[in-house]
Structure formats: structure tokens, C-alpha cells
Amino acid sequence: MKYKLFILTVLAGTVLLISCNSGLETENEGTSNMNVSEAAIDSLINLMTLDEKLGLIHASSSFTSGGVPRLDIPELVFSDGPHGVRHEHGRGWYALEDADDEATYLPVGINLASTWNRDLGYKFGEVLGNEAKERGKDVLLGPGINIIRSPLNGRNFEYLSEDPFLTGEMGVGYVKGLQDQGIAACPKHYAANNQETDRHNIDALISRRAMHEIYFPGFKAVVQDGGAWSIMGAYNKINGQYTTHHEYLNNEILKGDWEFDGVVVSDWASVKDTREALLYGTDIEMGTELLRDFDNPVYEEFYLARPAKEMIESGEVDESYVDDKVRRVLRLMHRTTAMNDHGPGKRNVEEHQQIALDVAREGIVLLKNDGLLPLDKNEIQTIAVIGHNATRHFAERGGSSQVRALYEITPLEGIRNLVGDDVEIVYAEGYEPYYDESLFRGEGGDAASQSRENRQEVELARSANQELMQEAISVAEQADAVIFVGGWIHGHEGMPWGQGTYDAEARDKLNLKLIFGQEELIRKINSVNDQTAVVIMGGSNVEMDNWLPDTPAYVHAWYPGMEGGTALAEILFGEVNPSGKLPMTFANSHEDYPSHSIGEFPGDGTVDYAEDIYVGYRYFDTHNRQVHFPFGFGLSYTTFEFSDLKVDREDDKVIVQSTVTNTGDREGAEVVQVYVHHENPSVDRPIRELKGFDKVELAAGSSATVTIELDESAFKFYHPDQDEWVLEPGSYEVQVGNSSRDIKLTEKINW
């Protein structure tokens, strides 16, 4: 698309009005990538004053960065939206009350990852791209791809996995689906933003090896394989320097080794230093007003505004650093809807709601089933549905990821819609959420954590509402079966911008204990009704030792989006065969996880990642630690058999083939997971690392051959002494299974 510029040029004392073309012709016109001529960008930069350049690289409102009106360069429009386009803010920070901003509320990121379905990752991004485009956005702030290092992180529900390979594979589909609609993805938060406690100040001490093997690969994948047009920095420091303007992360790795030609956007208020932001790769500064004057921001006082101008005019920093940022911003504008017509978007359409339902169906995980599920509505007369989460809405909660949903079907509504008049449904709330700061850590730090820890048993003892509990037990006694729906919540009435309590931005949990008296309630329900299915919602596991042994069925539903109640009911009653697999290990206590047992969480000013590369199943499996449910685990209502493993070398690739047979009596889907283990490495390596997977759907009695290709990178490790990726000769074991603890077949191959 071409733009007319009207430039006043003074030549020999005469003012000439010249109408000229901007020269920003695009290559590949009509494609989603819309590559602009670099020469044309340079020409436009030469027309700008320093003030105009600086206007492009910092915020002009809460969710826009500045444009150049004189040259018809628009503002860039951002929106939060890892799982739905955030409600409208206008120029200010607070949500507009009467905006037309209802949107499709998709299941959260960890639910998407639980599908292990790359195609759904693409469709997920496609929905977001269309809805962002319809709302006039240019950049959508997602996906969240930080590694789940500790189950206590309040934002784990936004993220994808404890495993870097699964994170990257699901993130790539999301990014491509989004950007094919002309909306820039902005994967976040680069990097190692693994806690909310003291997130603006904490210094993560991480080895180079752990960075490259655990915390970088997801970002590398969305940049190199997904082609992400922008990326968001994080709040925390890594090894002494803030990540948003980190010389090693941005200049050496992202823009150097990975050849990223897009824009590094700060997290909102993550820029801390003008000189470092100029020199070390920050391209757009957003949100700094949040730490200065929330209601009356002065954008000229941003680090990359007046202070940057003074630094450049004094000669301390060369203007070429600003030119590089402007070049990246203009490149982004021409790739996106900002300067190109990518066609109309669409919002709240039936196909988007169907994708929300599909993701929920495949992402909900069946973890235990002693024959209770699926329930048969033709054989049950009365079902007791118990638990506050059975009726709670989650869309407008959780922090920056909140969505104003067009609608949200709760579990109780989903169950009632499915059974109709065939079964009597009796509901009891069972427990009552309440707000208590003793039950979580806030972003401001953890100075009171010790006193909070000491108080927690007292808080938990008083947390149960005895009247609601007794009502629920009475209902359970009289029912043929019970569906308990509980777990975590995010957001609490009266908290700012839906932020709230126990599963939310700016909050970390203290532990994994079920809150509000739910553990006692589940035990009492089990004692009066042995036909109880427990459904846990939330972005992590909970402690299970005291209730799981006596519970015949356990379903983990995450936060499953606007159609979550429908999907959950379909799974409970067998209309959908569950196929979700855990993207993180479910141990019992947070103290079992290596970030707590070996490393530090949340630290005190610094946090030592002493567990190094041993995150999640890499630790639990290598050191044979007990877990309730391993990484990659998930049950089905049918059974599968793996056979006929073949592993062959073809030049620099390894081809893994296995036959999967549905040995049950109904259709279902299985995830074939391929792990690699070097048998005699020169440095310590995990017993297995996920390097490939594929999801296959099979009719009862049918078989399919699954082929997974591994390249050299699947066998490499980042050498701590050589500071580079190394493919070490030797014998490697290729392991094929359906979880990290259920390896069905193995075969050796030499490099």
C-alpha cells in the first residue's frame, strides 16, 4: 500500500510544496508477510527528525506507541490476549464501560498445550488474529511461553509447559495462525520470567547451559520456525542485567545468533535505564507510566523520549541506535495491519466458538478413573454437582489476560444442558472463596512470607464454611453420583482489574494446598458417596495425598474457556473421549519440585536456578522421584498398544516409526511421544528429553503407523565449557511412549 506525503522543502529560500510517494512499496503484495523494501524504509527514516524517530519507539497511550502524523505513519495498536482479545481501554489505562469488545474466550495456554495438537495451536492463533483484526489491533501480546519452573507461579495458566520442546511446537502454530491474519504475535516474556513475586526486581542466576537448553528454545522456535514479528521482554534480571535491555539476550542471541529482524517490545514498565535500552536492543518502550503516575502519564519523560534525546544530542549514544529501532518498527508496521490491508476480521462467529470447544475437549485431562467414568445418564436418576467453581466465571479475571467473553458456559450449565430432563441435578456450593493475603505472595516481594507461612494452618482451619459444607454433604448422601468442581480461582471481587488472588498475574501461591476448606469437603463427600468424580480447575496441580486415594475419578480441567462447561460435561458423560496429556509433572507438594528442593523460589533479591537443566520431568525421571502423574500422562476411555518400532538414520536425520493400535471398543486419540537419551555422555544429561510427538485418532480396532523425524538438534546438548551446541558421538536410546514414565518401546542408534 502506498502513502502520499506532503513535504515542505526549503530550497534557495523558496518554499516548494512537493507531492511525493513514500517509496514504501511492499514485496509479495497480497501475502500475509508483506515484506517492505529495506531501501524504502531507509529513505523514510532520512525524512524524520530525531523527535519523530523517538516518537515511534515509546508509548503514546496505554496500548499504543507513537506514529508520525506529518508522514502519515500511524500509531501501533497493541492488545493483551494470550487467550482472547482484551477489553478496550481507549487512551487511558482503565477498561471502558460501554465498549463493544465482547470476544471469544479461548481456553488458557496450559489447556492448549495439553491438547498436544499442533493444528489446534494454529487454529487458536487464527481465531485471535481474526478477532484482533476486527477490533483494529496490530500486535497481540502472546503467546506466553515461559517455562513452568515451579507450580506456584501465578501465571502458569498462561504458559504452555515445563518442557521447552512442547512449548516451542505449540507456540509456533499459535504464532503462524495469528500472523497469517496480519496481526503480529508478541511471544512473552523473554526470558526466565518464572515467578510473579518481586518480578520487577528479582535477579535470576542461570547458567548458560540452562538458558540455552531450557529457557531459550521456546523463544528460538517461535522466532526461527514461527517467524514472530515482535517479542516482549520480561521484568526480571538475568545474571545481573534487566532482560528487556540485556546485551546477551537481545544483541548476541536474539538479534545476533537467531537473526531476529522484528521488534523487542518492553513489558509494561520493564524499561529501567535509558542508556541500556538504547544500546541493548529495546525497540519500543511501553507502560512506564505505571511506575510513575498511573493517572497522568507524561510520555515525554519515558526513558526512550526526552532522556534518550539528551543522550544522543550530547554524543553519548549515536543516533544510529535509534535508526535501527525505527527501521524495525516500520518493518513491523508493513507486515501487519498498521500499514497494510489484510482484509476484514471477524469476531464472535460460530467457527471461533467451535475452536474454543475443540481445544477444551482435547485439553481437559482425565487423570484417574476406577471405572466410574463415563457416567451413563440413562442409569443415573440424581447427580449432585458440588463446588463453587461449578458456577464461577473466569474470563474477566487473572490479570492482563482477562477477556470480556461473549458468554461462558459453566460446568453446571454444561452438565444440565447435556442431561436435560433425563437426570435430576442438585447443586450445592460447598465452599466459599474469600480474599486473604496470607494465602499468596504479591509482586512486591516476600518480606512477610515467614509470618504468612506460620499463619497459614490457622487460616486454612477457619476457611471452611461449615454451613455450606454440611449442605453439600447432605446433597451428596442422597445422590446416585457426585461431580465435585473445585480447585483454584483467579480473580476476586473487589480486586483491581480482575487481578485478585490465587492464580493470577502479580501473585504466586504459597503452596499447593487446596484452599477454602475444599480438601476436607472432598474427604467428607467421599465418605458418604463412593461414586464421586473430582474436577479440579486451575493453572496447576494441587496437593492430592489426602483425598486422591479414596476418589474414584479425577479430571483436570484447567480454565477451559467459554465452552469449557460443554466440553467437561461431554467428557464426564462419554460423548467425547478424553485425549489431553499433562504438559507438566503433577507431584504432590511444591517442595517436591527441583526449583524448591534444589534451587530457590522465590528467592530474596536473587533466585538461584541451582537445579540447572533439571526442570520438571528431567529431574523427576532422572532421579526417580515419586510423582502422582508424570509429564505427558492422560487417560482415555479406550486403550492403545504400541508396536513395531523402527529407527533409521538418513544422513543427518533419524526417522522414528511405530505402529499404534486402538485395542479398545471406541474411537479415541493417543499421543505418541519420542524421547532421546545419550547413554554415555561426557557431561551430565537427563535420562530422557522430549524431541518429537504426534497425535493420532483411531477407530476401535484400527491401527496407524506414526512417523516422526528427528534432526541433529534432537541429539545435541549445550556444552558448558565450549559455550556452544555439541553433537557428541556415541550410542543414543530412542524411547517411544505415551508419557515420560510409560516408555513402551526403545531402540538404539549411533551418531
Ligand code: GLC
Given for the second form:
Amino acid sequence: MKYKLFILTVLAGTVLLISCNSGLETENEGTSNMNVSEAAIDSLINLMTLDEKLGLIHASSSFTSGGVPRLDIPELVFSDGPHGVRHEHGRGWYALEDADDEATYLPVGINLASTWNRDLGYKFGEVLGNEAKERGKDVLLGPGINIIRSPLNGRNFEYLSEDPFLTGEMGVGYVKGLQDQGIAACPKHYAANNQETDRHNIDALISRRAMHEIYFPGFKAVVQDGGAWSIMGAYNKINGQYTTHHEYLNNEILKGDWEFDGVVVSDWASVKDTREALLYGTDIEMGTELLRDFDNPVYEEFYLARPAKEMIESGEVDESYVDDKVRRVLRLMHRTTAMNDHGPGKRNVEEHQQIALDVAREGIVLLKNDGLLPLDKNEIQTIAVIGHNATRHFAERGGSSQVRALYEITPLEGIRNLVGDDVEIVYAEGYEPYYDESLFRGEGGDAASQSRENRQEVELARSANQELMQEAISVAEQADAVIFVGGWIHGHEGMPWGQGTYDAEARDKLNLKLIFGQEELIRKINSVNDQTAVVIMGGSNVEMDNWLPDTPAYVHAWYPGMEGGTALAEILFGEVNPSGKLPMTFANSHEDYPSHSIGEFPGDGTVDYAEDIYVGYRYFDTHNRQVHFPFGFGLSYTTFEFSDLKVDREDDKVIVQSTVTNTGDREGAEVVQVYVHHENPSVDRPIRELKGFDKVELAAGSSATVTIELDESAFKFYHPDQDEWVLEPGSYEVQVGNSSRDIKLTEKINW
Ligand code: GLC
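Would you mind generating the form predicted in complex with the named molecule now that we have the form predicted alone?
After this comes the whole thing, all chains and molecules, with the earlier chain placed first.
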């Protein structure tokens, strides 16, 4: 194992160098120690030349930023991704084929959010931290916490929710779990990276109120409550300025109001201007070669390298701006495994795979059940499992969040493992992916990435395969029950980067229509077998009007990770009682969403967030628009009742207490959701906003009292004219329910 660098203790100007270990070849070696103070960091900065300082604030390889060999300051080692430690790239842009880099492939972010379980958020981060540490990393490039503004965004799978409060609550645990292992979280992409189309240049036009009420809160939470040690800037602009070096976002809000003392890392190639990067908060520039020549990167030509040196030496920008960046980088190094020994990491251990299973079990959502589920394997002789996604592996797809999974249990394997010899399982693929450029929109702007690896022109079919469809229908007709597994394919189907990706980074979808002829296939299966359960996989919903009414049961499984097939089978056959709740609204068509009906998506050069704060249920509920399944919704195999609501003000706190009873005949978990409704606001406000939740597990027939504490911020709005948060006197309704459209109990209070 190659050694990386050291811990520094600056004693009276001399430097004692000590090391810890790493998996990545770096420029220096040594042994380990700890303990550093801000004074020590300042002393170290005073020892550095300008060249050495600049070396710390830009990339030294694809996934490292520079160290200072003379002072034995280590490089900083970064790795994707949000749901597993990515393939080993070494110092270049190609995954190393012979690397020891198999990892735990956790369910994707939106699956984690669907658990509404903060403890799982922490454990999710803890697994990532352990595996990143074992792989010799210092910074894990996650969680992805951009708001789900449109269901067409190719990276919704990687994010958490349409709601800023749920995003923040699930992100905080994740960040703490990671950083307790000594690995820096890097929540991304700050801010409003809500589409992939033209992502490198699109200019999002957003009101201050929408920034503060919708697009900032998740980042504020992971910084102020989670204590994130780094944060990643986004590619896009907001109101005319690139977010990675945005004066308002970085200097005034992040490092000003929120008092963030960590490092702003650019997205890879998101720095576009030296002066702005120096003045407006970029602390480390990564990946600029991606838009130049990633096979032959010249790091001295990065914006924060020679061009920055010239700007400092000419006096155009004061060196103190560089010193602040260096201070933040050294602080980060001392917090992480770069310079502190946080103990050994673990990788591919059973406890990690158990967390992957637990998150899948609690994040898969049962959305419709006419009584078909759970299936009884003792009552059924033959089950047809139909669908390409029943056997597809997803781990290495999706883009930069890819993982080389140690293994991946597919739905078919999970079902076969569970039923054993009790039931005959007959599989038919039913449909196959084909290459249809009309189905997605490109990221544009990223010309260099089009020439990236995998430029294999793959000859795929160009239309639905009728033979496969006929075979599947025949199999369905002869079975006692059918499990159809379809949805999105999560892309990078051997295609060139960004091509044919469907539901992955670098591409947005053009609509929510089920692809590859699946809708026709589901309808035909339903016509020959009325015992059909449909499982849809993907980072968001699909159009359902034409197949859902005749389908007895529907489960949404997202991309549930390496144990996803196991968890899905356990839910379908009742060994696990589903408790997932939607973190986004499922309407039928993308045109129903306010980002399309009021705002723009994806825009052209600029994209107008004209829907403003009315994102997701804030829009659908306020305007009483029809949806298939509302925010916060998810079914169980048991039933629950809510009672005895008490709402009491205690100074600036509001204590919300309610009782939940499991009125069914089996154990289950319910999510108590607390929404706030402002009765007569002086400005337009959504009909309700999620401000609290808690998940409670209950045995059949048992009850629990759930107490949720709100502080006064839960009742405030960001005043569009006063440009600040305001708590307006008046009457408010506290609403308790188990989805945004199923409010069980209400109580009023006054401020
Ligand atoms: C990508 C993504 C970002 C990722 C980074 C490094 O373009 O936008 O999420 O962490 O580059 O791969």
C-alpha cells in the first residue's frame, strides 16, 4: 500500500511530518500523528511561496488537488459518488481495469430519501465513509441534494426530494455519518443544478425568495446542522453568474450568513473565470481539462494556476484571497484522513451490505395494491417474471455516480432466491432497450465529453421487438401471477458518454412515456392475466394513465442497490412490510409539473424558474391539481390511525404531539408528517409546507406517541420585498398526516 502524507505539527516554525496510508500513488510519503490549530495553519501558510499556495487550490490529477512536496503537505484525494465509492481512476480519466475497487453499491439517493429514516441516512454516510477511507480517499463527492424541479432531469435518481426540508433532514445524517469516519462530505451541486440540458452554461433565473425557500435550505442544513467540510459548486449560472464563483451564493450567503468554514470545490470543469474564482469563493478548481484536452491536461493552465499568479503579481487581486483558500484547504486536510488518522476503513463487509438491504427495504414504495400483494408462495404454482429490468444490472450506469459493485442481486435473482422450489418461476425479457435519440435531450455545451471514452458506436435495435413481446404474453397467459419489472434503463448502455442514457447524468428525458414499448406490453399482460404486479425502476415516475387503472398492484423500486432484488422480493411476498413514502409528487405527465406549465424547462440559454416557490406539492396541493400519487404517500400491508393531537407553544418552540396506532394484523412502520399552513398571509404562500416528520415502527395493535418539535423558523417565509425571513403575526394551522394530501389531524396556533 503506497503511503500518502502526513500530519503536521508546526512547532516554533519547524515542521514535524507524519503520515497515514492511502490507496492512491501520490508524490510524498511518511508516518502519522494529529493535532493542528488555526495558528499552526497560519504559520504553515507563512512558509509557503505563491506557487506552492496555488498548487493547493487546483487539480494535480483527475481526482486529486495539489500538495506541497517541500513541506510534505499531501495531495487531497477525491472520489465519487453519492451511493458508492467509484471505480479507481488513478491519476487519469480511464477506470483502471485491474484495480481492487469493488465496493458496496447502496441504493440511490432518492431511494434513501424515500425511507424518511434519518438514522438510515447516518448509516448510509457511515458505510460510504468507511469504504472511502479504505480506498485511500479524503473527500467523497456526495450527497447530491439538488431539488427535484422537473421529473425529466436525468440526475433525479441521485438527488433526494422536491421538498427542501426532507432534503436537508436526510442530507444531514448522511454528512455526519461520512465525516465521523474522517471523510469529508461534499454536498452538491450548489446551487440549482436542476437539469442536465446545457448544464455547463444554462442560466437559471430565480427569485431571491425561491432561492431561500426552495433551493438553498438543503445546503444550509448540511452546512449548519451537518457541519459539511466541503461543498461542490455547480456548472450552471444563477441570474447571470456562474454558481461556482458566485458572489451572492458564496461570499454573502454560504461563507457569510451561514459561516461556512470549509472548502468550495468546483464541479469538474465548472470554473470559467480566474478573477471571479479568486474573488467569489472558489477554493479548489477541478477538472478543467474536461473542456480542453483531458488526455493531456496542463494543470499550470488552469484558471487558478498561472493566470491567477499573473493576477496576484500584477496586484489586480490581493494575495490574501489565495491565503483564505489555502487556509480552508489545510483546515479540510486536517479534518480528514489526509492528515489525521481516523482509524482503518472497511470495504465490502456484511454490515455494509446489510445497510444497503435495509435502505432498499425501507425505500421501495408500494403505491397501489388491490389485494394482490403480498403474494403467497404457498398458494401459487407458477409466476411469470417479465421485463428487461428484472435481470439488468444498474451499478455501473448513471454517469459519475457509477459503482463497480461487488455483486448486484437483480429482481429475478431475488425472487428466485426467496421462493426456492416452492414456485416455478418463468422469465421472459418482454422488451429490450433500443437506441432512439428522440427520447432524450443532450447536455450540449460539453463538447469535449462527447469525445470521451466508450466511443463505441453500438448497433442496437431501433424499435420494439415484437417477438419478445409475443413470448412474454404467452408466458403471462400460462402463469398464476405475473411480476412485471420495467421502467428506465439508467443509461450508458455501452453508448458514447451521454448518448442513449435515459435517466442518467448528462441527459434529460424528453417526457415520462414508458420507453421500448413497455406500455403496450403491460396492457397486453393485464389483458391475459389479472394477477399482475408492476414494478417500475428509475429515478422518477413514468406516465401511468394508460396502464395503471387495469393493474392490481404497482411498486416503485427506484434503483435499489446491490441488495435491491432481495428487498423487492421480500416486499412482494410479504416478508417485509413496505414503509417507503414518495419524496416527490407522481403526476402523470411532465407537462403537469409547474416547471413546465408555469416555468421553463429546459430553457434556451436561460431557464426561467417562473413557478418560483411553487415546486412539487407546494404547487399541486395549493392549486388542487390532479396527481397519481402525492408527496409523502406510500402504502403498507397494515393500517394506521392518528389521534390525540396536541399543539403547544413553549416560547419560540411549538411541540406537536400525536398518537399513532397500528390497527392492522401485522407489524409496520408509519411516517408522521407535520405540515404548516399560514391562514391569512400578507404574501402568497403555499397551502402547506413540510416542517417535521418522524418514522415509527409499531407491532400490530400497538400505539405510540410521536412528539415533533418545531421552532419559529418553521412558520417564517422569505419576504420578497424585505429580502429577509419574516415571522408574521397571525393564525397558523398545524397539520398532521401521512402524505401531503392525507391530513388526519389539525390544530391552530397563533404567533
Ligand atoms: C461530474 C458531476 C459531479 C461529479 C464530478 C466528478 O461532472 O457533475 O457530480 O462529482 O463531475 O466526477
